[in-house]
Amino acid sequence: MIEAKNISKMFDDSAALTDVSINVKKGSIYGLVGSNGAGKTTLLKILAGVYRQDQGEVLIDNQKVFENIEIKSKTVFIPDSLYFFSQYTVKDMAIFYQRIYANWNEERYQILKNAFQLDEHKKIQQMSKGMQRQAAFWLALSITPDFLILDEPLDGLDPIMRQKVRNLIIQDTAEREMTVLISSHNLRELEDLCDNIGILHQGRLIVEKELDDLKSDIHKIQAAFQGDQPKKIFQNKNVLYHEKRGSVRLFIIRGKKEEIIQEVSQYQPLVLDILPLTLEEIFIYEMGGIGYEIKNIVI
């Protein structure tokens, strides 16, 4: 289990994180999303023990993380900007990791060679961005980590390789109960992977829920009414967004599905549909509810 309790982090006079608490359950995949500059990478680096938090506590397996060799030997962090020793090949990096990670699995390394089909004797820095990302996953999964922390992990991979990497992550989570924390702007991919979602904005965690609960708590309603529109519905504080499309009203509302249907039904709508929401739509409307709207960021 990964726990962050009331984490705060300053850089000069700027607050990167303020009082952030998250919980990533053992054997789960947690998706971290947020606006640009929200503090996602800073949080990941604190959880991986790269940065030390200014306030709060970070625990993995109930142990403090920073400068904890035992915990770091079971944790792999793949950053957005990859780093490898300048003249090293994949094989050189494998030998290096084998010396420092007790859980290095040489058999797994050889099996994954067939999955990634990279030349292990080629210098990594001479590879394309996507091939470097493949090398990072090949090495990381050969370590057989208990905890995998990923920042924009699938960036640069082609669709086939993205699916292959997703499958490998899911397989290790299911078979070894590996715990995974992923930060990504690709919400469609997180929707396929994650059990839980946390949303960061301006250094603060504004939402943390299981994905199914998040989807069951916000709904897209499409309704048409005869005569005057029932304005009372759209003045509800739980309405995150609404618009008129001809004679049809579309609104996004937070709450229990049954209660929403009951409230709208009392106005005898001619049409009433509950439409599915994607994680991307939920993110947009949640952020709109706190003032970070499309109209404010599109010129």
Contents of the next structure:
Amino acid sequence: MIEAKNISKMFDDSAALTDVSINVKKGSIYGLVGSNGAGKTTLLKILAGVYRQDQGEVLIDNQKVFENIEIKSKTVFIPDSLYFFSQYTVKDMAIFYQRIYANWNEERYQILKNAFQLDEHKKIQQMSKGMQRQAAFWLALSITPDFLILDEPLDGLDPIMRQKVRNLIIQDTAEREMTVLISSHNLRELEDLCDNIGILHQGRLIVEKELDDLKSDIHKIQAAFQGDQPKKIFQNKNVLYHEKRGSVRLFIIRGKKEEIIQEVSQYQPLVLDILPLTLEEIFIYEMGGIGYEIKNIVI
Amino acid sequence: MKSKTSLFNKGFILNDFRKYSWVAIVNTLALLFIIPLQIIMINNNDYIYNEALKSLFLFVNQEMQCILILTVPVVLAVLLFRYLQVKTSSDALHSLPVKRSTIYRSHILTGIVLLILPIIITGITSIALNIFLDLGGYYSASDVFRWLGITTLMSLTIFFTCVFVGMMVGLSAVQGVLTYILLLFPAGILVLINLNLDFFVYGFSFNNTNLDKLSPITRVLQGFNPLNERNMSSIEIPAYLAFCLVLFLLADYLYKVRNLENATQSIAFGKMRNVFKYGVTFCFMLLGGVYFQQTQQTTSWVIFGYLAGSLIGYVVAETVLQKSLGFFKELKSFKGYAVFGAIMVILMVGIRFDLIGYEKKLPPLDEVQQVYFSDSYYIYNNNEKYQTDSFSDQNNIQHIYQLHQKLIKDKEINYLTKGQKQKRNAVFIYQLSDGTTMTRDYEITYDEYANYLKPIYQSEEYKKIHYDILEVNPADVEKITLRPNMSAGKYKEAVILDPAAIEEVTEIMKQDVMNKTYEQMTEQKEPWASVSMLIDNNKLNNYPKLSETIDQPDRDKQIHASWDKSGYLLENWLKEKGYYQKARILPEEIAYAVVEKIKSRDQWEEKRRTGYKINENAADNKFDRLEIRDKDQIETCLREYRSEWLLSDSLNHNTESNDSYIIGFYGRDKENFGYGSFAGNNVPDFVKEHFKD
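Previous: the form predicted on its own; requested now: the form predicted together with its partner chain:
Starting with the chain above, the whole complex follows.
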């Protein structure tokens, strides 16, 4: 379990994080979303024990992370800008990690070699950005960490490799109950990967939800009625958004799906469609004012 | 599973060795070239200068060695901790399960090994060469071990300083530059503060003789030759070791509390930014003041220097901190400067008006046990070895005290009037009964205080301090040689070997010294001859000044004295015993002398520059030169002339210098024997007469 409790962090005079709490359950994948400068990287670095928070508490497995060797040896952090020693090959880095991490799994390393198809004797800094990222994953997964913290991990990967990495993450999560915290500025990228989503905006966490909850809770309904729209419709429901397109009406409503259908059915609609909402739409509607503000970031 | 409290991390150490061993390899090669190869090269010469090999291990003229000691540790420290100053590496490496202290210690261990290994290899090679080439006569294994120790200690000191600086800053370039600044800082700031106080405070004393020992950089550059009293003292070694240890612990602590996100900031700790900013401002201010103090010597220029210097310093510091010039746009960026300025003004006004009474302070006379009084600190600094040259006679203490009182009263005459008169220092160091000392240093024109100086100069104590001959026991002297000060072509000297004569002449010379009046002591006439008294080898220990250099192969075994123009008793004795002709230049040896009047300082400078001090062509300026062939007149000139270099002083400071003359003495073939000068009251009458309009 990865926990951040009321984290605040200042950089000189500007606040990077204000009172942020997140909670990543064991064996789950947590997506942290936010625009550039929202504080994702800072939060992840604090969780990885690199930075020190000004206030609050960071716990992994109920232990403080900072300078905690036991916890850190079970945790792997892949930063957004990767670092490898100059002149080092993947093999050299592997040897280095082997000396640092007790739970390095050589067998895994050999197996993953096939998955990534990188030349382990090529100098990493001569590789392309995407290949370097693959190398980072290869090395990280060979450590068989219990906790994996990834900062913008899918950047620079082609779609096929992206899928492969996702699968590897999901596989480890399923098999070894690995806990994953993953950040992205792109909500869609995380949609089919995460169990939980948190949105950071200007250093504050504005939403933290289970994806299933979100999806089952908000509905987009398209309906057409004979004549005018019945006046009393959805009076008792929480309508987040309402729009009229010709004779068709569009509702975004929070509530149980059955109850909503039941209510609409009372007014005998000519057309009744329940449409799927993208994660993006859910956030926009869910959060009203702030939602629009962050609309441009969740592309 | 690795132990949580592991001291070192194998991964980091092996990694460091892999990445940075090249530094040690290059250093080893360089050292092998500079020392063992040099030994082989010198050994191949037919003649080996006695100290040539030894000096390799004492840093005597070893520029290359100095460069290595001063750069290699800095390069290594910057490289080893480079990862801290770069965000990507800092983030990546600190997410690994290794404690900061463990990372730190691992790097330090690697650094120490990489620093010491080349030194040890060079040392072993040197000892091997010593054995195989049989060079034991030129240097010994202990010389090599001392070199090994010194080199290691100095390298580590510089290494740890650089590591320490690295923890405070966030840029490798700043780390390198700041390391050297910090290494120079103790000596530098003392010089700056003292020079500034020296200017503002009348009588402020600044003894700068051991200053270079305060900075490892100057310490290395000065070398470690025991003959120059540069050997590593028993205080220095533990001091440097303690310094290294303190820096090691401090850097460890700073690493732990450092916020890693401050990589790429100039200074990594917020509070230190202010220390840096105002420190730089302050130092630049002092530097500006010193610059204008040395060049212009007026208060207004110095104040201008403070203003300009501090402003430049402030801007430089801000630029380094902000890494841009953007702060110029905002007026509020200069708020700090205004506060700084206000504090400095208060401080300076306080110093200027002597709020603590420094300038007027004198110790109570009855508490003074001893007083050192001289025109330099030099003798004082060496005093511990040759007893003290201070005055302890009550009369002398009182006379010196009165002179000091007078100087305090004469502030207006002596303070900031440097360019106008010929001045020398007057240093007073009082040893008080409570064990403390009080030191003052003035710049005065000695002639103006003749009345005060006279009783001091004529006292026995003063003469004992200034004339070594008074302490000579004739029984210890093997030989006395008198060498004429001016030689007429052929070399001659008077040698006295007979013990009875030696005893007699020694007593005579002592008498002459004791008879000297203040005027004779300060007349600055060139002596007839220099006198060397060779001391018996077994008696050298009776003469502390000589036994000091006892280990030196070409040591001085002679007590030096001179046969002054006022040494009449000696003159008579020499005549009586027949040494006279050989002990001085005689008018008979001189064919003629030429006197010229020096009209202005420019004319003298011109002569000095060209080297033609006397016009060779007699026809040129008939009225400006006087040729003397009369032997009596030549004798008078010989008795009166002073060094020609004194002309600079008399022309410099004496505005009514209507009476400066240069004289040249010549042989039959017009060969020059030497020059001299006349000025003031030692101009012979016939010279005055000739040049009268």
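Positions refer to the first chain, counted from 1. Here the rigid core means the biggest group of C-alpha atoms that line up within 1.5 Å when the two forms are laid on top of each other. Bear in mind that the values here come from a model prediction, so they are computed numbers and not experimental data.
After superposing the rigid core, the Cα of Val33 is displaced by less than 2 Å between these two forms.
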